[in-house]
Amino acid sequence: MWEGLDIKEIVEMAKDPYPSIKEWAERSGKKVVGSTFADAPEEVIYAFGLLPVTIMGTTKPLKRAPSHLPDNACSLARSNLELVLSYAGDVFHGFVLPQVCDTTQHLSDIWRINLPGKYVESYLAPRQVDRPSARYWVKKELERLIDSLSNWTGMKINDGELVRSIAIHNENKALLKELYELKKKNPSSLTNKELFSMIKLSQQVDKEEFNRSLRRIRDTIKPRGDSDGFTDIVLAGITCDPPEIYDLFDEIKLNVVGDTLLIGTRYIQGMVPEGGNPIDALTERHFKRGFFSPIHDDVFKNFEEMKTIYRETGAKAIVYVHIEFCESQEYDLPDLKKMIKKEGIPMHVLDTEYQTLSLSHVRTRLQAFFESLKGV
């Protein structure tokens, strides 16, 4: 279902994967378990022969997640339960629920109160990753996720099913860097909305199947145009929704050439070392990954980082993608806007919501930053 697919329909897919997803599982007869950002060990949930499927909320109206939540909680968390309460819960049989906020810790509970006869488990990482005891968690929250997925299929998985989940899982993230170091060198041979489609359906998709799908891409992909023209810019935060947002940037012809994303690099750094222990292997690479407000280890990691990749790649300037209500990044954007700025570093900030219907206010003010920064 997923081996054949072009960049066209990559595209139209990543806007709604869920009908596939259900006839994908209909089909093969396996289960679906969702999970929210971040970090779920989906290599483990793989080797059970389940779907692991990141949940990355909706456009669609909100109906039933304000009756749970307040207006003024996070846009992705409200977004996500509306999702699956209302327009995608059929295609699930499971959850794997990370607690990385405070936000996300309550919504375990309402989930489960909600969605009675699915499985639902909360993955318990630790957010404090400097800590001395931090690997150790890890390791034994993998191998409690382990057995309480056992419990559930009523499945054992061995290290050689792991091994070749992980090898999967590795080749995925190998094959979207390729794709997206091409962009970055011709930003003709694809947009920002088709590479950023692609990077999102991999965390949705069976990966076995789709991996087939970008190398096939991969090896045919060719410039379409003249690259001359196009600005270079680091896009920051957590996701960058709604997706109409990568349009935009294409029509001002913004070349994304680095991100700090979930859905994005952030997701690629999660390679796993390959041999030895699995277990072992998987606990190092939660300690791998790029900075995410709720788990780091040193506070200035995001304005390090960001400046990094700011210098490393000849950016422009930094588009910072906020998500209304989304308390980590409300407590990180004051003293990052200040330090960027004592950096020289032009940064513009790009306020959004889930539920945004139109983005003609976000079209005049990113334009009229990058008119600004021409002048300058």
Second form
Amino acid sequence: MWEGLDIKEIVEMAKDPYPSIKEWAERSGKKVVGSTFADAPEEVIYAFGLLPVTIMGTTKPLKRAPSHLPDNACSLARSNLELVLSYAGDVFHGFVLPQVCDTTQHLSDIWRINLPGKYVESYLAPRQVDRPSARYWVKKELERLIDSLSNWTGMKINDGELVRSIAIHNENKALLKELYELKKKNPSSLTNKELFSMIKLSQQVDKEEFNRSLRRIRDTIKPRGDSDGFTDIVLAGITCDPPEIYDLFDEIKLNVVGDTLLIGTRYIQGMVPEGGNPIDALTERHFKRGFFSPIHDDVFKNFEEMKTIYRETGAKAIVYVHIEFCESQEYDLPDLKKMIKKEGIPMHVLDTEYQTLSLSHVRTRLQAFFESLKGV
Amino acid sequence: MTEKITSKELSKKITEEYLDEAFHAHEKGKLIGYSTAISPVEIFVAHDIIPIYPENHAVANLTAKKGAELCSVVESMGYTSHLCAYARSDLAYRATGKTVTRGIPEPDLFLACNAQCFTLTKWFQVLARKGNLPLFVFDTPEFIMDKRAREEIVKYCVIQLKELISFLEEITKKKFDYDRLREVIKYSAESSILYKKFLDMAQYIPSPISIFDALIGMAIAVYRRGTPECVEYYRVLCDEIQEKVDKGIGVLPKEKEKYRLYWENLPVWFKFSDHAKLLGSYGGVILTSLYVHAWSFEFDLDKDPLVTLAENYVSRFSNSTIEDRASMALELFKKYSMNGMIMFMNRSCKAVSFAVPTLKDVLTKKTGIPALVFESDMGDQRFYSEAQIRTRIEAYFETLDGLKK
Ligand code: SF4
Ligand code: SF4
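One more: the block was the form predicted alone; return the form predicted in complex with the partner chain.
Full complex below, order starting with the chain above.
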């Protein structure tokens, strides 16, 4: 189902992958496990013969979420809740929900209470990463998750199954990385929207199948025009939605050459070292990638990371995507902006909301920002 | 014969001595550690680090109606109005020096325990960055309902408490004294029992205390636990309230006490006394909330001190599942014979408020008692609509009256 997709079909499907996931699950008889961002180890879920799906909100209208989460909750949490309550709840047989902030902690409870009968497990990754206890705890949580999934499915997994799952996931990330490199050098070969749709969909569909589509695209991709005239940018933040924002980037010829997003580089960075004990390797991975959880993503690290990507890629500016009203970002942003400014790096902050109907104000501000850059 | 000291006088004395010591900490070779109100502060006390709670200082300013003014200052610094008013008013105090108190001493280090909330970690990160100071995050995973998971969570927390001790030893170059810690926990255990006894006096009919007394009485438990003066304070307080009970004195006279109410969330600080009066005029007394019970610890002195600390702090209501919060609240409903509930959706406190709609559903279903839900902010007056809230309260009491008939 996902092995023969071309670029256009991927972009289309990434907009709303849930009908296809549902169909796939019915056909294959497999169960679907949803997770919110960001630490849930997909490889473990996959090793049980389940389909791990990262839930990434919906742009459809909010109907039921507001009565559970007030309007000062972040747009991502409300949108995710809406998706499972109104639009795609029947796609999922269960959930593994990581907790990164106060909002996500409540979200897991709200989901468990409002979706009775479904499997709901919390994945409690540490919200500190610099001390030895963090490593200890990641491993414990991985083991607990394996036990919990075993209980639910009545299945046991062995190292072989985990190793195989890891290999499939690693291959997916390697392919995405190659495609990203290709696009960076040759922005006419893949638009921003296309690349990020591939990364997004990778987190939602069966990777063994999807890797085949990605492999073929990699082997056949060609520049579709002139790659000149693009402005290279770094995209920073957690996610970037609604997807039409990429259309804006494409329209004004911006080329994302680096990012710190969960639906971008931070995902691709999550390759698991192969060869050793898989649980140890998965633990190790948690500390190798740019950290997902905003809670321990301290501003200095964030700043250093953004600065390094900016310098290494030779980009012209950073576009920071702020999700309304993400607390983690809102406590960090004033200082982050100051540091970036002091460094002399142009940065534009995009305030985004999943249910945004019109992007005209975003377009105007974005255009004005890049116009002013030209003048420098 | 000397006059007996009142709890009010004692509280003032303890607070003044505490702040005096804090302002002169460095002269005495002590450090100032900023801490979340819910955190294993016994470790600070045992290591001679003076705990300071920026939240308490914020409360003073918010109660004095300085919220809107201070909050607008930080908004001009780029912080949004969606953040906790404690944090906003504190960051504004740091930028402008404005406060209705003498202020609080500058920090040397930070301890953020996320059993309380995630906001404090972020807020302390901002402060720590500014002074380039060390911050210890005591990470308490949600106390989910699985028994085995809980055992593991406690173990993880104990390991972290050991890390906290090494962190402090490193900074102070002083060896940690476990015997001293045992002694400090003994005081905490003792004062917690008395504090709970004080809160539980709201069981009497008429109730001798309302939540407003509980909120005032809570302060010493927050910032002085682990000390003998804290124990002494609650002894005096309990005796005072017991006297009222013996004389049959209630917040409202017995015949007027119609509604014994539960309050969810923190109070609206700048409406503190207005709310008490308003509700009183309808025969309503708010008796308790999970919030004030957050400091009713049950330390087990027979256990390893780090284990009992971990078990207590990780299981606070704010770090419990909504189902567990509901059970805790239901227990209070039963114990205090409550027949109404006011559920405050506090824009400032996402940690407590995002549970409220679901909690309300569970509680109304299980008790059959209707709830009054209202949205506002605990400290920023710009989000408070007087007329609307008055109307809601009136309507709510009408509903309750209707049910009584
Ligand atoms: S980290 Fe931010 S975006 Fe993510 S769930 Fe929490 S508040 Fe929302
Ligand atoms: S009011 Fe809520 S968000 Fe603010 S510091 Fe207290 S617990 Fe945290």
